[in-house]
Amino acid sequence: MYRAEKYPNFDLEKFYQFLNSELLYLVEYEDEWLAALSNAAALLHHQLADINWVGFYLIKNGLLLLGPFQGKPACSSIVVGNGVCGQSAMRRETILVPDVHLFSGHIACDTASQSEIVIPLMKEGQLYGVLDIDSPSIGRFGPADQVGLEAFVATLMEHVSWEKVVF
């Protein structure tokens, strides 16, 4: 994903529409949740520019447990309410953090991360986890990224067989 200020003719809305269509191709007929989440993480990792980690944390007994991801090894569990991921899960809303050093309680799994966006995985009022994306650049994510990534998660939530998720 290229930043609009560097590439003034780059249309983020069209980029995220393309990304969403690629996701749909990968998950529309995928019956295995693990394969779907793994491919979704890989797709984001390879299509988004200027990120150093992308992955899923899935909810179990008040904890967010590490799921499919791309990047350096990460925190294996996060208490709901702690850090950006835990706050997003607790609030059940997207949290966009331009500078993680200014976010009280930020959990530094990778010291290279400077900004972060976390989107909750919600379906019919139930929380299944979060999508977490980190960047080594301050201010990497903006409102257009939030809208695009929320649409990405909505597509994922619609097509993943969540009733089959087993820990």
The other form holds:
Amino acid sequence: MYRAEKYPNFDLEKFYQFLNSELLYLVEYEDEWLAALSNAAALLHHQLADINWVGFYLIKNGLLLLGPFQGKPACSSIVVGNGVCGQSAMRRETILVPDVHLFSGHIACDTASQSEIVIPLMKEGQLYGVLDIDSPSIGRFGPADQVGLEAFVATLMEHVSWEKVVF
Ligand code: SME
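Form predicted alone done, so how does the form predicted in complex with methionine sulfoxide (SME) look?
Below: every chain and molecule of the assembly, starting with the one above.
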């Protein structure tokens, strides 16, 4: 069973190593993508300090559709190319936004959000969606968060049953 304990005062590298090992525990033997992504969102929400929204948008017919998340209700669909999520999906690269007010086209689902990181969900050249995390603080996410969260997504891409994702 997941123990849901907060981590001690780790440095960021250690924090993300530990987070990744907890994620592996949650998803390694989970056949259901919906259960795996729901627990991944819950784990991030529980362990990441200073965030107000975390969740997945998954691709369907060229649209990013809202998937498992934690936080306030959000936009249910985003056109690829729009907002930070749509730009990340289109460019197929992580986008780190220190101040959302300075990102042209940012979509404000929660007005509390001040900074954001979006990581594309890619496997063998195919895009499955994005992981989006918002913070109420300017500059919340730095390069070490990007490295740690990209490793988190790599674990998801390896262990979630992406081939079964259907809406
Ligand atoms: N801010 C995102 C939209 C999704 S919400 O933050 C949950 C964007 O600009 O794509």
